[in-house]
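The chain below stands alone and is given in C-alpha cells; this is the form predicted alone.
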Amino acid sequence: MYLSRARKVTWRWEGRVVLGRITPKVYAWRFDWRTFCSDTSGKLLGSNSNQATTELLDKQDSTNDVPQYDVAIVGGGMVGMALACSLASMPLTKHLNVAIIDSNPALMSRDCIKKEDPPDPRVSTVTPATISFFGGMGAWQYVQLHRHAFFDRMQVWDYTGLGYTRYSARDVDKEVLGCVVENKVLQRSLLSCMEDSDSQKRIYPSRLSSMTLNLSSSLSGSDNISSQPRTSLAKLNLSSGNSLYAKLVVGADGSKSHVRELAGIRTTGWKYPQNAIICTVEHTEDNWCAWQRFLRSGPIALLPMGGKYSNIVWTMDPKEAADRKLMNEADFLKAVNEALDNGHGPRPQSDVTSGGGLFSWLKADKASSANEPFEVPPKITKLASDRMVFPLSLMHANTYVSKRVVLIGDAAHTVHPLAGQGVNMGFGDACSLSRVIAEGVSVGSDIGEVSLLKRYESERKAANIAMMAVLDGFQKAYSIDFGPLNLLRAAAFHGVNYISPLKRNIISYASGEQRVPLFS
C-alpha cells in the first residue's frame, strides 16, 4: 500500500505515537482537470479541454506552510468524487476548500473514452435515486455523452423452474428501473463536473501515510486558505512527503480503508464462499431488460449495456470461478448460455393462461407486469472483454464517525453484488453527508464535530443495515437446495408477481426511493 522505496518510522510527538512513512520525493500537483476528449464533450468543456496545468508545491519545511482544508477526501473513486461534486454544487458548501488524495494514475488519465470501443466489464447499475443525485449536481449530463443503457424491465427466476417474477417500470408509473453505466464513464463524468465548477479543490496524487487527530497546539498561517487557528484539526501526512490539515477527513478509500484503520474503527463481517466473474458479452439481439437467474452455486445476471452488448455478473464457488476464467471462449459461452436458459433446470411455465394459480383472487389488483409471460434471455454469441474474478464479502463498520473522521462507501460497508446495490449505497452516503455538512455550515457548526456527523450516521447506518440484511438473506436463501425451501421460494416468486402492493414496494425500495421494503 506504500511506495516501495518508503521506510517505516515512528515519531513521538506531544505524547502520541504517530506511525508513518518517509519517502524521497516531496511533490504534489494541482491539476486543472480536463477529462473528455470527444468532439461532443468539447462543447461542454470549451476549446482548451485537453490542457492541464501543474503547479509544483515546494517542500513544506515549516509548520506554518502546511496547507489547511475544510474537507480532505481520501479516495478519489466514484463515491469520493461524488461527494466532492455534491459539495461543489451546493450554495452553502461550494466555498469549502476540498483536498482529494488518491494515488491511482487513472484519476488523471487523459485516455479518450471512445463509443466504438467494446464496453468495459466494470459497470454499475445506478438506480433512479442515484440518477437524480447525479442530475442535481450537474454530473448526469456528462454521462449522457457516453454509452449508457436504461432498462425498464427485469426478470428473476431460479433453477427449479417453479416460478418467476417480472418487474416493469410501468408498475410504479416510472419510465425506467435503472441504468447500466461503465465505471470509467461515471468517474470521468464526475471529474468533468468537478472541473466545470468554480469551487476550490486540489488533488494530491499520493497515498495517506499517517494521520494525527486532536492536535493540541495552536498554529497560525494557512497557505492563503484560512487564518483561523489549527487547534484540534486533523493532520495528514502523505507518501509524497507533503502534509495538510483538515477540519474533516472523509474515508472513501474502499473496503481496505486506511483511514478506517488509522481512526481505529472496527468492522463486523465475513467472507462468502463465492467469487464473481464479470465480463462483457455480445448477443444476437438488442437487450433492454435486466435478467437474473439463481443457480445452486449462486446467481448469474445479464445486464444491458446498449445494443447487442450486455454485462455478465456470475457468482460461483471460487474453484469453479478459477476454472471458468481459464476456459476457452467457446466452452465459456456454452456455460453462460446454459446458466441463463437451458441448463441447471427447466424453464418456468408462464402463468398468464393460468391466471396466477393460488393468487388468481388478486386478479383485479395485479400489476401490469404480472400479465407478461416468461421470456428467454438473448443467446450469447461472443465474449467482448477479458474475464475478471473477484472475491465476495460482507463488511460493516461498527461506527461511521469519530472525531474529524467519517466513512462513506465501501470504507463503511461492502455487500453481495446480487442486486447491484453496493455503489448506490455509497452514492447515498455521499448525498447524505454533503447535506449534513451543508446543515452544519448554515448554523456555523464545526463540520468535524462528532455531534454533527452523527446525523449522517443515524440516517445512513439504518438504511445500509436494512439493505445488507435483505441482500445477505437472499444470498443465504438461495444457497440451500432443499425441497420444501424450493417450494417456499417458488411461492415467493408467485406472490411478488401477483401481489401488486408488495411488488411496487420492492421496486421503490430497490430504486432508492423507500427505506424499508414493506407495505406503505
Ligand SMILES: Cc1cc2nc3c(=O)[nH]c(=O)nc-3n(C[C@H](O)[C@H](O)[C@H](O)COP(=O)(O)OP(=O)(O)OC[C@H]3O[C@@H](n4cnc5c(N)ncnc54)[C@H](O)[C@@H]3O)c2cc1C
The other form holds:
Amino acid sequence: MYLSRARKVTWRWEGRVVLGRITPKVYAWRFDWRTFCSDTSGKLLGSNSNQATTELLDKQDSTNDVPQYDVAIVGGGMVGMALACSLASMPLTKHLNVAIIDSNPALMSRDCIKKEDPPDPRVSTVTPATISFFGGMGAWQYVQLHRHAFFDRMQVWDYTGLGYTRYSARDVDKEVLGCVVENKVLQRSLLSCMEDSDSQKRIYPSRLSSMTLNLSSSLSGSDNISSQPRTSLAKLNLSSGNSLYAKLVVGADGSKSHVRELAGIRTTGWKYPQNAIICTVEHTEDNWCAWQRFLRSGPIALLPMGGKYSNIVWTMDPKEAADRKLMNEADFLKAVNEALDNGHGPRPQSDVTSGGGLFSWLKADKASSANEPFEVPPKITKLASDRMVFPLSLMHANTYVSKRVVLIGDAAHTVHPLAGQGVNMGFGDACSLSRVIAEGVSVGSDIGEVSLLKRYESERKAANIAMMAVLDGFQKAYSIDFGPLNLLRAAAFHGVNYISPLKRNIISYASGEQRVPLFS
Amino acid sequence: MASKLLLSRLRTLAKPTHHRFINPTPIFTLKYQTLVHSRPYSDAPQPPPIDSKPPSINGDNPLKNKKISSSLNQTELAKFSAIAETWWDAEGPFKPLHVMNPTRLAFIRSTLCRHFGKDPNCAKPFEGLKFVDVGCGGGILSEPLARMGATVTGIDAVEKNIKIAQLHADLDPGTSSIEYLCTTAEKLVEDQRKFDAVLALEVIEHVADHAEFCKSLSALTVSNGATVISTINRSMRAYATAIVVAEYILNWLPRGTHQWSSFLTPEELVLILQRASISVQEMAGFVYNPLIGKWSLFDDIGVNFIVYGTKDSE
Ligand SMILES: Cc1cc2nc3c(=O)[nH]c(=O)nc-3n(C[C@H](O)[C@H](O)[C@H](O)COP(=O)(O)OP(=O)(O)OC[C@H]3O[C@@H](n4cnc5c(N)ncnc54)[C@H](O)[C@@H]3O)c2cc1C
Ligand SMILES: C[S@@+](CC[C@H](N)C(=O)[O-])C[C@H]1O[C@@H](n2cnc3c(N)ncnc32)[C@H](O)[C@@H]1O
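Starting from the form predicted alone above, please write out the structure of the form predicted together with the named molecule.
Everything in the complex follows now, all chains and molecules, and the chain you saw is the first one.
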C-alpha cells in the first residue's frame, strides 16, 4: 500500500482575465509529495550482481581523510537494510551515498540459506503492506527464492471455551492475510536486493562507539577551535577505529539503540512480567493457518512455516518459561499440545450458527467466514529447533528525530511479539523515512534538517502509538483472569466474528493498513 | 475585549523566547506575513544600531552611481543587514522563509523541469543550467537550487548577507560551489552576465523601482530562459490589517516605514513583466495553514504569490 498507490499532481486551473489581453493561467497547485518517489515498482533487477558496488571496509582501509556520506545507517538489521534498499530503489534517492554500520556477521556471510534445513525459530509475520513495500523496491522476488509461508486464515480463541473467531483473507478481499518468513531470509533478501542495485553502498563491519553532533549552527564569530574542517555534519567513530561524516545518521540499532542514547533521546516504556519462548516445531499434516489461543498465563501462537513446519511463540511468566525451556522434548511437546488444544479448558462450541443465545443480536452483518466451524490446530509431533526465550517489553522513544539523527524500527519502538507487528512497524518506518528523504531531495533540502525529518515523525508516530496501544490493550485484557472479564472476552470474540465491518477493520489494521480498529 | 486579548497575545508571541508556536491560532498568519514581507523583526536584544550610512557594495557607495543603484532601497537594506546573523536560525525572524521553502521549491522544480525539458524524477534535474538568485539573503533558496544540480550565483546588496551565505554554503560540499556576490542585478547586467533562469523571491517588494528591477531581471535572462518571482499581494485585506497592527499598535516598527505602494498586485506584476519582455506562464498563490504549520500552493493568489514567466525571444 505504501508505494503502489498512483501518485499525481493535481492541476486544477481557472482562467482569469487579467488586464485585458494578458491572460496568465492561474493554477490551483496542490502538491502531492509522493509524486517524486513513485517510480520504484516496475524495476525488476536481474540476478547478475556484477554491478554491485557494495564494499566491505575494515581496519586496514582506514585513511586519514574522513569519508563523507549522505546517510549513515547504524544497524543493518531487517529495518536498517530495508531503508538502505528502499533508498537504492527510488530514482530520487539512489544517488545517495550510504554507509551501513553493523558488526552482525549475517551482513558478511555469503553462505546460501538451504531450503531443506528446518526453519530458524526467529521469524516474522509480514503483512500485505510489508509485502507490497518489498515488492516496490524489488526485494520480494528474493524472498520468494527462499522458504516463506503465506496464510489466508487465522483462528483466535481462548481457554474458556466461550468463543472463537476465524479470520479469512476473503473477508477483506485479499489473497492472503500475511506471510511467515524467517528473519534471516528477510535480511538476506534485502542485502541481495541492495547489492544488485547500482547504488553506492558501503558496509562497515563494525559498531558505533561515539558520535559528535555539531549542534550549534552559529555562523558568527571566529571558528578556530580545532584543526578539523568546519562542518555541520555528524561525525561517527567506530569500534574499528574508522570515522565517517554523515548528513543524516539513522539509528536502526534495535531496542537498546546506542544512537538513541548518544543523541540523548529518552524513552517511555515498561517490561511485561512475561517472557516468550520461540521454537520451530513439526506436525504430521500441512498447516496454512495462523493460530492463536489465549491462555491464563498468556497467548500461544502457531504460525505456518510451510509444509510440516510451524513456528511457536508462547508467552508466559518468566519462571515458567525458564522451566519449559529446560524440560525434555517429550514433556515440552505435551505442554505445547495442551496449550494449543486439549489442556487449560474446553474447546469452544461450533454451534454458533444455531442463532439465539447471548450474542444473537450481533449477527446482523455476517462476515463470510463467520459460519466456519471451529477447527482444531495441528498436533505437534516434533521439536525442530532450540527453544529460545525473550523478555517482553514495550518501549517508545519520546521523539524519533533530532538534528541529523533519526530513529527507525525497534530503536524507536519495541512491542511484544503478540500480534507479529514489531518488524512491520519498522518496515513502515523505513518506507516512510525513505519517502520523506526523497521529498527532501526533490526540493534540494539538507536531508539532516529537523524540519524535514519531523515529517517522517509525524507520519509514523501516530501510527506506531495506535498500534502499540492496541497491542498493549490486548496484552492487558489477556493477562488478567477475572470471571466477568472472561465473559466480556467471549463477547468480544463472538462480536468480532459476527460484525463484519469491525472484523474487517481488525484484519485491515493487523495487515498494515493504517486505521485503528474499533475507533474508525 | 477580544481584540485586547488578541493584542496581548501578539505581544507575547513577539518575544523571541516564543519562537515555538504551539497554539495554532490564525494570529500566526498575521505574524508570518508581517515577518516575511515587510520587516523581519526582532525584539530585544536589539540589533546593533544601524548607522545611516548605506551598506557599501564592493567598497563604493552605490548611491553615487545613480544608474546602477536604481533598485536599492536603503532603509530596507539596513534592516536586513541588522539581522543577517539570524538567516539560518530556522526558528528566528526568517522562519517564514524556511517554512515556505519546500513549497516554493516544489513550484520551481515543477515549472522549470517542464520549461527546460528535464526529468522531474531525477535528483539533480538542473544540472548544466545557470541560475541566479537575486536578493539571495543568507542563501535559503540558493542552497537547495545548488543541491538540485544548478550552477548557482547568489547576489545580494547587503555584504553581511553574502558573508553569512558563503559561510553556510561552505558547510556542505553540495552547496560550496555556489558563487556569492555582493552586487545588484543592474551591476550584473553591466557585466553582461546571462543566466538560464533568474529568480527573485520575496525581493521585489523591497526594491525602489519595480519596473527597472524587472528590466534588469529580464536583461540577465537568456532568450527563452525562465524567470521566477514571488511577492506579497497588495490587495490582500487581512494583510493590510496585519501591517496596521504591527506598525501602529504594537510599535514593532517605526511608523511609516512600510511602503504600502511597494507591494504589487498580481495584475501589476504581470504587466510590468510583460513590458520587460517576460511572459507570465503560470502563477500560484501561497497560503499558510497555521494548523499544520505549512505553506501550500493554492489558486487563491490573494495572500502571497509566485510567478513563472519566460523571456521572449528577441
Ligand atoms: C521473541 C520475539 C518474537 C518476535 N516475533 C515477531 C513477529 O512474529 N513479527 C514481527 O513483525 N516482529 C516480531 N518481533 C520483533 C522483531 O524481531 C523486531 O521488531 C525486529 O527485529 C526489529 O528490527 P530492527 O532492525 O529494528 O532491530 P534489530 O533486529 O534488533 O537489529 C538491530 C541491528 O543493529 C545492530 N547494532 C546494535 N547496536 C549497534 C551498534 N552500536 N553499532 C552498530 N550496529 C549495532 C545489531 O547488530 C543488529 O543487527 C519479535 C521479537 C521477539 C523478541
Ligand atoms: C526577504 S529577503 C529574501 C531572501 C531570499 N530571496 C529568500 O527568499 O529566501 C530579501 C533580500 O533581498 C535583498 N535585497 C533587497 N533589495 C535588493 C536589491 N535592490 N538588490 C539586491 N538585493 C536586494 C535584501 O538584502 C534581502 O536579503
